[in-house]
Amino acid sequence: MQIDPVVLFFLLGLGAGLARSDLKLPSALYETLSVFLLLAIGIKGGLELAKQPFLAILPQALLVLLMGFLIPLLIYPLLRWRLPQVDAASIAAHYGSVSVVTYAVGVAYLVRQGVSHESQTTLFLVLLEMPALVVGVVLARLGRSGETSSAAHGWGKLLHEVLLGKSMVLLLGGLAIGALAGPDGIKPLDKLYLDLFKPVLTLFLLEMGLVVAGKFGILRREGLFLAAVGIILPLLLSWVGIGFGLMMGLSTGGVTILGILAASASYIAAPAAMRMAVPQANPALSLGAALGITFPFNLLVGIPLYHRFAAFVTGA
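Coordinates of the preceding sequence alone, form predicted in complex with a further copy of the same chain:
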């Protein structure tokens, strides 16, 4: 089985970073690429909404939302076993939310394998971005109302920050634009948002490789525990996603995507939201696990694995 070239770019970045090359991408490029990817994914989701009657996918959408609220509640007690409340809540939020890039690499993988999947999965991705963040904030604050640091924000402000975080605005904004403009309206934009999506993803992955390499310092310090969290959680969560996918009656491809979404951890929206909502949590821990371990694990091992799982349970 051949490795997807998209993943090769990640490995190149990772290798360059670990070898301490002076390769560095400008931060403006990183920001630009992430704006582009979020918008493009949103637009794709919006085109789906424009294509099929909304009521037809409403049951599936509700199930996906349920999953988004459930996952952090599920893993929080597990994490509490070893971690303080704030850190457990923050990590739960990261893993309950999703990684747009992992999703995109997963889709590219399925396309290469010739496995079709339901087009509404883009919509699922958008729906999964936020619920876990809300749950994470609630978990972090439960029963500590008196004790919260004076730096922490009030609830109104927090909700504002979670709902209007960059990722959410771009995903939902893209969704709205795609739905309003429809395939014909978006056509003149295809040369950028469609055709260049995958190639641009390669540049983003190159940068992610460099960033992940920079996280190895934390990994060395936090050692085994972080590695365990970063590998066990996605393996576990992939089955939650696969379960929901089966419940929703999706194809093998669709079930795989649900598994990938559940197993992926957010490293754009969640860190920003948690930093403001739960400043007592150690950001190195959550980002170290989500970005330093789970992200590369899913890219290199997880995606094909979840596909096998899904093929197994759907009997494909």
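Which structure goes with the form predicted on its own, now that we have seen the form predicted in complex with a further copy of the same chain?
Next up is only this chain, free of partner chains and other molecules.
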């Protein structure tokens, strides 16, 4: 099976990092690529949403929110068998939240396969960003003593971080711009935000390969446990997304995307929120599993596999 070129860019970065090459993207360029991808994903979703009324997909949106709250609650008891409360809660939050880049690669994969999917999946991406972070913080703080009167202030800061963080603002902002402008209004910008999306994604994945290579020290130390978490969790969670997709009556492509979202793990929004809200948690565990194992597993194996799962259950 031929590998998608965008994945080959990730493998190039991974190989260069493991070989200790001096290849490195400027940090300013990395930030620019992140902003572009988030905006572009939001705009593309908004353009599709402009074609249908929001009330028509409200039941699906509510089911997606339910899935976002449910996933970390399913993961947490499994992780507590081995990990302290704060670390189990932190990893549950990472895997309950989503990876924008994994979503983007999944969409590119379906386009390459000639498989269509519902436009509202971008809205699902945005909705799944937040619930798991809130649940993760609640799980980490349950039963803790010594909470002071400043707790309310801390929760306020957390909600501000989650709701007004960079990824949420750019995704929601792009979604609104695309929906309000419509295809005709966005036409002067489509060469940038639509045509250049995949080329820009290749540069971002090149940098991601370098970052993952830098996490291999953590993987060597924790080894088997992180490998089990990073591979078994996405395989199990993909079926949660597929099940919800079937309940919503989505197409094979839509069921695949929801499976991909459920199987992905956040390495941008979740680490930032957990560092602020649960500083006692060890970020090496959550990032080692989410970015070091699950992210490359999904890119190389998971996405095609989840598509096969979805095709099997939908009879496509």
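Here, rigid core means the biggest group of C-alpha atoms that superpose within 1.5 Å across both forms. Positions refer to the first chain, counted from 1. Small disclaimer: the values here were computed from a predicted structure and weren't measured.
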{"query": "Threshold 2 Å Cα movement between these two forms for Pro77, core superposed", "finding": "no"}
{"query": "Large Cα move at Ala228 between these two forms, threshold 2 Å, rigid core", "finding": "no"}
